[in-house]
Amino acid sequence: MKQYLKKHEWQIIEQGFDPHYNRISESIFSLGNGRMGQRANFEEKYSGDTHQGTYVAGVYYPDKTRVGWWKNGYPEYFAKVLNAPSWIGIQIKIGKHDLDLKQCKVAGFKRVLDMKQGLLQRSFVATLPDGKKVKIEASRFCSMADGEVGAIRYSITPENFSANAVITLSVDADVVNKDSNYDEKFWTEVAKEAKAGLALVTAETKKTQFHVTTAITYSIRSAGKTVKGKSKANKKEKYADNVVTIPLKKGVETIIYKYAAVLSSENHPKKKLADNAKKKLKAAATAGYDQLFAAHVAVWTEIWKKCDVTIEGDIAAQQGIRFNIFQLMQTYTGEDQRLNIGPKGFTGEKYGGSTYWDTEAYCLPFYLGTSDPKVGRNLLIYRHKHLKRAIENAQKLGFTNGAALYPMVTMNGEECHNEWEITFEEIHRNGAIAFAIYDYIRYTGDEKYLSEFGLEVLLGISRFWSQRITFSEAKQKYVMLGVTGPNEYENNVNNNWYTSYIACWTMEYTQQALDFVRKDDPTKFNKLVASTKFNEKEETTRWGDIRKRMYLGEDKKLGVYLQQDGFLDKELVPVSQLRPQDRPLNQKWSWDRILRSCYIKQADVLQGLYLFDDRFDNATIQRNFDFYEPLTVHESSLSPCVHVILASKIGYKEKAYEMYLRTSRLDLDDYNNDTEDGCHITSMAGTWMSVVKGFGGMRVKDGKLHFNPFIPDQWKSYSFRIEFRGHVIKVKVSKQGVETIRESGEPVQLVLNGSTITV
């Protein structure tokens, strides 16, 4: 853990500059607006250790999969979000020296992320090698009011000198991904312009041929007046700038306003990109920094009205959940069905920036509770649009008859993960997508979704499970061979309990969906049966037989479900007995040693008990929790929140609070020593679930919201707001009791601690 950030309810504060933490801070202080985003890189030159990163939603590159031994069915490429052209550059040269925090003495450094307003601020005093002292104050934002606009306010105040400064304001498309093979670059130049007040570069991605136009303009003011200065425009390969020489006067602040327009061919015709970018840029500059910022803040004000979770009496806990909500909302706005949620959002490139099962298992509940139902619907429609590709993915592995295997990692519906044990074996992702359909309908009441989109997806997934399962003559049971469960510290196991359980559940739910659509919309039902060549009697009979005779490992003596065959053969040494220098295991141990150990990366059996907790009594959940949690190292960001929810349900208040701090401050405190690669965006939704489903005990049963809340001893109160079927309910829990307020909608019945009340 690294606890160098100050605690504050609405801000993330870094006081003093430690270059060793710079990459971590670049991740944590990242900005985004759903259309684009960037790591918190410095505007000025920095020759120290940094991970430069600017990203544009939907733009990716299909890098060639590289393996030692090609296997049939292996993905042809590994998709990666691309480090896109950078628009933030403001290089300062005074005399012979560049302003470079690597080369200067730095005092009074402060970096602040104002989450309430979506603003990144930085200030410091730098002493150049020749003794000149200059004070810098910088602020920037990616506009939430216009996802194609960004703005910077950068002020320079000389403290002990007067001299000319050379200011370079650039657009740089000559960028490289951190994970590129052999430093390969993925952009080619299409066009560029550079003239007074404008620098513009249009670049194209190799292979995928996305076009991105990045254009900048600027204004400079000092002592209340516009400063023109001596300027020139420059162009070179994949780069354009304006260089302005201006006088700096001792003690007088000079302010540079830089505006950017970033447009992609995903949203504009390629031939009109440059012209549209110029129009967008002109409008932004005409509005000015203050007006743009006011519109941006207004959007954040509305977001926080809907999404905020308040915690009284625990600043670390409050800061943690607001940071998680902030990153989620600037990553995904739900307005574009083509987009989804990458595990690093706009904060880094690890995992390729693609879509995982995290969206359905973790993110969907957050957006259901805090946003318009169309946002959750769009997340599901994203998968429906990719159903044809999911069927093709299954065909590559030998499945037939419309069986669908959704990819572990994707940008466009094709599987593009480059680790075979995950690509071929971590098939529980199919179950997460099926459960998301159920969860969405359970929450919204939108049963029509089954007729429109849901049933077709469920049918493809159930067909996959039906073919993937094997009948064991020895056991006289159906078994699930050669899988990897959520716990990725076990590969190629047989009968992973979670995978087998969710497979059976999916076939059960698909049968229910068939019955509903047949009755609700016979025309669509008959059309679907014909188009998918669905043999209802034959296929559903097999599903029923599988569910009836599925092998689900259980140890009767211990009273626990077996994570997989042979788990009890391991040496069961609790995590508490590991040496601190052995953690995290994935950075300290060999993979061979990890696979032979008993240690669990993330909730596995407990993942199933969380999703289906209404099917298991508390005693069963408690026995499994007591057995598996002490063996869990929580080295997946997805793990702690599940443990919060289950610990809350069975009354383990201290464990729930411990796990809450871990999930809410995972990146802020760098628990797993990997925040420098980017924040864990998708798991951040689990922090919201930890409060709402964990401490608040929120569930949906029979079309009603149920709450069974408790308050951690460390808190005075907490509150959250829920959107549910046209109602907006605020729940506040304190030492004195529970208060429910209906903020909008008609009177609604809730179930609080087992009793029905009308709000």
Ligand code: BGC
The other form holds:
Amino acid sequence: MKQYLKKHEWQIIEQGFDPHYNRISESIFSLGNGRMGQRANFEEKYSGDTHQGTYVAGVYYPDKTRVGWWKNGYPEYFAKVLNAPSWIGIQIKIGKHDLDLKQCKVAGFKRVLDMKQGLLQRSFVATLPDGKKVKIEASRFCSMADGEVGAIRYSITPENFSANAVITLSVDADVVNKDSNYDEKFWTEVAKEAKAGLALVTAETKKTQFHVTTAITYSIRSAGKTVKGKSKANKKEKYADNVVTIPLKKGVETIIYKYAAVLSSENHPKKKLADNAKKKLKAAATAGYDQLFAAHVAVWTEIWKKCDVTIEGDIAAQQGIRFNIFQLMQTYTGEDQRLNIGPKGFTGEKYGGSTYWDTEAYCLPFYLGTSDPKVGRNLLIYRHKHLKRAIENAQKLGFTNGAALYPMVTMNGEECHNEWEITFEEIHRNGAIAFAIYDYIRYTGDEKYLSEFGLEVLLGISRFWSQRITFSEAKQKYVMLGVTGPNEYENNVNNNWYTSYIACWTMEYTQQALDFVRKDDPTKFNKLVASTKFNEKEETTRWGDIRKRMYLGEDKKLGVYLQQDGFLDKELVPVSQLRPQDRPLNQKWSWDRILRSCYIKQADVLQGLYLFDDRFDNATIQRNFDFYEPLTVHESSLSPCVHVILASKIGYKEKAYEMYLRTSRLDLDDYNNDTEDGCHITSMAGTWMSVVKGFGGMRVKDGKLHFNPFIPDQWKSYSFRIEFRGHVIKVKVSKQGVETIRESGEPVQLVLNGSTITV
Ligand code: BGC
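Rather than the form predicted on its own that you just supplied, could I have the structure of the form predicted in complex with the named molecule?
Zooming out: every chain and molecule, the one shown earlier first.
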């Protein structure tokens, strides 16, 4: 755990420059706007330790996985989110020396992420090796008002000298992925231009042939006047720049404005990319930094109006929750049905930028509660678009009759991970995708979604479960063999309770969906039956039989559900008895030892009790919590939030608060010692759920919002806003009681601590 960042309600602040923390800060201070994003790298040259990272949504590279141990059914490739051409470079040379924080004495360094306005700021005074002192103040943002535009304001003030400065404003497509084998580069050059006031590179990704055009222009002002300087334009392989020489006067501030347009062939015809980028760039430069920034801030103001969470009396918790909301909102804006939420967003390359079950199980509730319903709908449609591929994916594994297995990790619907036991066998993701349809409809009331898209997906998933589940003569029950549950610290187990439960639930819900669509849209229903060759009688009879006779492991004496058949054979030694030097297990123990141990990476049985908490009484939840939580190491960032929600429900307030701190400041305090790889974006949605579903006890039942709030002892008050069916409701909880305020929409009924009230 590291605590070098200053606490502030709306800002993340790093004061003083410690190069050892630079990669962590580069992750934490990242910027994005749904279309593109970047780590908080310095604009000027930096020869110290850094991970340079710029990313464009949806642009990836399929790296080979055909290695010696490749077997039938393994995926063809492992997707990598690509480090994309960088547009931030502003290199400064004064006299013989580069401005390079590694080579200079640095004073007064401050890096600030202003979450209210979506602005990254940095200031410092650098002393160059020849004694020249220069003050720098840099600000930049990726526009939320136009996802293809970014801007930088970079101010230079010489403190003890006057001299010429040579300023290089670059576009650099000669970039490499951190996890690239043998430093292989994934971009080839298509075109480039460099002339006064323009540097542009169009680059193409190998294999996937995405084109990205990155274009920059600039203006320089000093003492209220435009500074032209002497300029030169240069081109190199995958690189273009403008080099400007300008006079710097002691004590006088010079400001460089750099504008960037980043366009990808996902949104523009390849032939028009460069022209469109130039047009966009011209418009941005004409509008100017202040106007672009005002439009960007206006978007953030609207976002915060709908989804801010306040916490009084605990500044660390306040900063934590806003940081989580900020990162989620700048990662995914919900406008593009082809995009999704990678576990690291735009902050790093781990997990390949791909889509995981994280989206449905964790992120969807956040976007439902904070955004227009179309955002949640688009997340569901993303999977509907991938249905054909999910069916092909299942076919590759030997399934038939339109059975669909969604990938654990994907960019375009194909499975693109290569760890068979862990990720492939985590077929529980299919359940999360089915549950998300139910969750979306329960929240929004948009039942039509079933007729339009939902049923087709549910049918494919239920067909998969019905084939994947087999009958055990010995048990005289249906069983599910060889799976990995959400707990990745056990692989290839039999009868994982969570997976079996969600499979049966899917078949039950699919039956309800069939009945609904048959009535709601008979034409659509008949068309679907024909196109999927659905033998309703035979298939639903089997689903019904499975549901009746499914083996769901339970130990009656302990009163708990069994994570898997062999769980009770393990040596059950609580986590509290592990030696501190053995933690985290995934960095200290062999994989073999972890697999045999009783230690649980993340909620598994408890994941099921969380999703289906309306089907289990509190005593059952409590018994399972008391049994499993002490064996859980929470080494997945997705774990603590589920525990907050369940602990809140069964009245374990201290436990709920302890787990909350862990989820909300996971990256800010670098709990798991891995923030330098990027932030845990998907689990940030869990932080929001911890407040709203955990402490606030929010649920939706029969079309109404229910709240059952409590307040952690450490807080004076907290409040959150919920977007629900055309209303924005603010719930404020203090030691004195609960206030509900309707901030927009018509009067609405909700249920507070069991009583119906009108807001
Ligand atoms: C977790 C998975 C999760 C993945 C991406 C893993 O560590 O165990 O459940 O999907 O990270 O966030």
